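In structure tokens, the next block holds one chain alone, the form predicted on its own.
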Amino acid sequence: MTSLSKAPQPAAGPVLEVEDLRVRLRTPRGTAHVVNGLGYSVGPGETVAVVGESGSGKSVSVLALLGLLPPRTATVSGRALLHGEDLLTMSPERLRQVRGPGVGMVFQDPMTSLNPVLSVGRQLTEGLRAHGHVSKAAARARAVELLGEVGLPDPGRAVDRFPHELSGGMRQRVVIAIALANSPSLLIADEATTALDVTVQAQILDLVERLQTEHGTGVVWITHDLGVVAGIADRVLVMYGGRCVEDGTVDDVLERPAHPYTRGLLGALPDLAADDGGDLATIAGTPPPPTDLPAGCVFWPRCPVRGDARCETEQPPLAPVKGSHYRDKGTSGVPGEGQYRDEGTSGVPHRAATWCAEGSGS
């Protein structure tokens, strides 16, 4: 129905490649180092989950990709290739063309993401008509269809309502519908299902999965819900203090965590199988302010292990975790006939930025 000719065209290789992304914000307290050398890729149909505490730089990192940070206070460097085209060097006009069919984003707060003086239908059809030759009637029909797909009751009437007439969960579904309207090649979902009950949450996850299957959409899913991560993610990236402290396949990171911070996050999950519910573990202290990050390992002030003296003064590199092996296909292309490598079980490296004895080593 809509034309995607203005979006970067799909090609062989990753949908998105982020390299050495850095974000600096000027604040009254000095320069805030919010994102520090972040790098990852998202393949067609792949879901990369980004997890970590509030303030770790998750949301800012994706806002930087789309040019949504205030230019007077934010300095962004690095590369972010969407089908080979760098988002960080695009002109404002080019970015407007890419947002929608190239990249769709579900923002964290649906209350501030929607214009309070425009109807739901107006906000949905705006993107459809901006990126394709679609009549008003056809755009409205598609808007009603999208609202039905995200589980909004009585979508034929809801399309004419204003945001203040909808509940928080309904507004969240409208924001998701807007992000999916142009079938983007990359979907960024920032806490997309936080305000939804489990039934609607499952419906949204099924909708995103269908989009991935039909269009090869890559997904960056930012969340605090590790249960959702376990169910939908292919790879997991754990952020702390603006840095990636561990990444790998969802099985490697959730079942064999190497970084003390990752183990702390998983330890804080309730054990429903325990008779008494189990005691919740806690991570002592608070995250460091981005204006005053530690000189060494960013997690060192809160780390319960502190297994290496270098952690206090040196930043440990993101290195392969010892003991994590997979056998590649070798020259014959037959699984099991190649060589063992210190990478994840699916050919994806399992890496952690720690020198602790219980983590990875270099």
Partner chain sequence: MTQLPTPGATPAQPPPSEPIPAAAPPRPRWRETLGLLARNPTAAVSAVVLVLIVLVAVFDETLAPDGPNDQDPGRQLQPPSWAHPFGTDEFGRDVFSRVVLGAATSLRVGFLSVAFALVVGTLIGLLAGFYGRWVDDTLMRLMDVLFAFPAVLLAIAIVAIRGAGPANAILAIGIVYVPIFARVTRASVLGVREEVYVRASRSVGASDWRLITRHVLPNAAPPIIVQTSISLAFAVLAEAALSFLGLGPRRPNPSWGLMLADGRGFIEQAWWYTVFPGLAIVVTVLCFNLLGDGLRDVLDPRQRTLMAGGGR
The other form holds:
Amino acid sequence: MTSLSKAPQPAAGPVLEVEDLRVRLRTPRGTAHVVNGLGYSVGPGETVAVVGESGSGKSVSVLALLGLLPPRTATVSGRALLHGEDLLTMSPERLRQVRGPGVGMVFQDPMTSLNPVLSVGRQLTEGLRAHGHVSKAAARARAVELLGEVGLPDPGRAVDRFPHELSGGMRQRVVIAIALANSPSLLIADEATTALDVTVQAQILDLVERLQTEHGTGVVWITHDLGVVAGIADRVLVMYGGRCVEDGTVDDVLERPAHPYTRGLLGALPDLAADDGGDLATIAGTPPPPTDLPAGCVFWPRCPVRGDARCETEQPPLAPVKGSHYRDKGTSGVPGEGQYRDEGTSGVPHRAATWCAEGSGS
Amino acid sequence: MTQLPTPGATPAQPPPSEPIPAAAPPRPRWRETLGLLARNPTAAVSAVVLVLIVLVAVFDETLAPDGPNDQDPGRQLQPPSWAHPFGTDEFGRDVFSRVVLGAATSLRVGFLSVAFALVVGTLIGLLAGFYGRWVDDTLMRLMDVLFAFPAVLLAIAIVAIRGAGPANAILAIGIVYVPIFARVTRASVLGVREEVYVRASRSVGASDWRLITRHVLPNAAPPIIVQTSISLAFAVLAEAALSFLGLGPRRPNPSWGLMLADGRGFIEQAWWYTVFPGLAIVVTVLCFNLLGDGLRDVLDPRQRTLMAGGGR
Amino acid sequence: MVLAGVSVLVFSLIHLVRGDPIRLALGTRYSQETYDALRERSGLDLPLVEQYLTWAGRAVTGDLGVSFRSGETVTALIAERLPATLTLAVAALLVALVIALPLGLLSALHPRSFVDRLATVVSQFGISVPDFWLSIMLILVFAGTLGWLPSGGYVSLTEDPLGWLQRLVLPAIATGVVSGSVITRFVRSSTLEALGADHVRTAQAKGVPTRQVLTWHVLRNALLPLVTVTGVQLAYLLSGVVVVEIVFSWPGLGQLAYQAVRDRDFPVLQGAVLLFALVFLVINLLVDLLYSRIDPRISRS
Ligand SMILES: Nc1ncnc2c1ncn2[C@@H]1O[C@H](COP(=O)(O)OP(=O)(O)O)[C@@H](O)[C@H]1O
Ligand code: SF4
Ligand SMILES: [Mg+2]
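Switch from the form predicted on its own to the form predicted in complex with its partner chain and print that structure.
Up next: the whole complex, starting with the chain shown before.
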């Protein structure tokens, strides 16, 4: 399969290629199908924003990449190639080496993501020293530097502090510093800036951007903040019920959303959404429990459109959205299955999983 | 292996960051509780065994082949046989019969002392938790004082002063466990008191009594029930200890602790004399503990009660 | 504050006695002089509040009165017995930790494994077994059937180190098993909790080796509260010691208290009870201090 992205450095292949990622979790209420055939790729220096409501499987899908799900309850299948090397099948020791310099991860909850009984410096240097011979003093110096880079005031003293002595925003920055410590070639940020105020957030985004230009770091950015999406993302992936229901360039997805769910999120459908500022809008109802997904389209129970007979019975595939120039050619409203064509100026296809994509016009 | 083992017990919780729907306060729903218990085999078996033990205690005279002091002269210290499944003691008495007859003593003292601790402790905990301020301070300091004494020693001291005998044993054991019930109840009350609906009813002008009976007690009940089961285990143990030390029922009344004390002198010749009464204690205590654990899993998942053994 | 309450309670013990405690203690044959002397020495002829103040005042200076029986000072009697009791309690705690740490950790690291099931069964039994019965069973097996160890008694460490150790083993096991079971369950549950903590995932994501994740991010966090639990268990061990000492004729405070109960020697009983409570409070205080030193969350804020 060809790369979906037009990489800034065409010589290098994609940083990450995820194919048909599936995650099942054993729960007392039965098997939860949390991620169901997710596929995307991240090129060097590229930023992919992942959006979707709580519970749509965003966190689980990235935790699965690094083997961080509880091994006793989670079954992961598919492929996740980091520079061509499959994360899901690599040896435990190789995976350990990749965690850190290969993939850095910023976790969702700053309050619990740090060890309460170890100093901030200790938690930072630990990561530095796990990958290569770094002296204690050098690691410490680098830790101070990193804390300064993520905008922590007085980093020289902050290294010796304990997490409970820091505010939520400061802890969040420490978690970010830990993820950036080894200049990873892929950065995964799970709602990383949610706890931060706008200036600090801008500072962090600048830092990440610099990392991207200097190291060609690919970024997967999970967020609820449409401002962030618009500001940093090259592409957007909309998740619902463990699937990608729509993806494409920022412009395509934000301005010409094709899936009723995306339109709901963006507040494009007034009867569906209650708009609240920059954040994603809320949609009436709740996502289906992953233990009990609907037989047809995952969004069917909440969908206000339901414009096709197959909605209730058959899951629509992710297929290119008929763009405006398609309509010019007079194609029908339903995209052809399996039909695959790059479109638009970015070379990135705009795809959606719905039986009744109508493009941006309607 | 690089994979860290992860708790098998907590797989299904939603990630902590997701908003958890404001749960209704856990009210004990009896049907459901029993159903869940029945699905916990250890707890269910324990409950059944306990019911059997209680039946044995109630129908002891019918079940025991011999009277407590029937002697079989010439058959002293006989090993277990068909006629005497648990052997005989130094007077030729049937150990099996005496174990059966001893159940009533153990259970009576156990139940009554826990009932005492339950009533007094719950009352103190309710008052302390509900009225707060100086009431709370005074009562809980008092409980701290009681808590500072080793349980068995305090019971021994009380019995030593009041004189040996079942009534004083009940009082002594009861007093020892009052602080535990007071603490558990108080903690529950404090939790419940903050809940919106209590504040709501208070502003509407509900009386304290109504608040306690309608809101506080039903919510404090689960940990108290768990604590009761666990305390019964220790009350039976403490009763046995007091009897063993000669501070419980007097000879020749059949009592498990007393039998152990007497059997100790014949340990080289007659292992059955001490093994069977001891097993009776172990089984009873074990069942109360297991039932308590099972009840905790069902009723008190947040583990507000002391772990079994914590009150010893 | 609690200490004052404890002292009042201990003091009032003697006044809760039905009848005249001295007469009860002396039995039937005694001279009026002995009676009067004891009564005056124990201050029982004074008004109640004054009595308490005198008693408490003396207790603070280490004078706990004299034995109704032997006339020896209670302080001397206690001082003589205290080392044996502390030795036994510490030995029992060692036994408890030696059982609990490996068992608790292994069962948490391998949930639902054979070790885990074994640990669950063993700790349930350990909690449910009366310590005095366990003592008897240990004597039955190790002193009787196997004949490996003496069934009781005490020799001093300096005279006969091996004999001392041999006599310490069984009572220490009998006392330690209960606490060992409680601590096993604690270690298991707190390790499980630590394993599931979010920060463990952060540590793993850094690419830190598993062993390091386990020691620094799981065990360290899981075992910090163990200090508190161990302290509390040490205090509870003292309770178990009372009965076990009697079974093994271990000449400690428990035996002293028991003897005092039999002899109705109330000042000695008071002294022993007070001392147990004191030790309990001191241990709790030390544990709090220690904990606040080792847990940065407390020591730094
Ligand atoms: N460890 C787990 N065990 C069982 N179910 C889980 C676990 N973690 C997450 N889930 C479930 O998986 C679904 C997706 O969760 P998550 O990936 O955290 O969603 P998001 O990050 O998009 O909000 C949710 O329904 C959640 O309840
Ligand atoms: S396939 Fe049907 S139900 Fe699903 S989103 Fe499209 S219109 Fe709605
Ligand atoms: Mg999430």
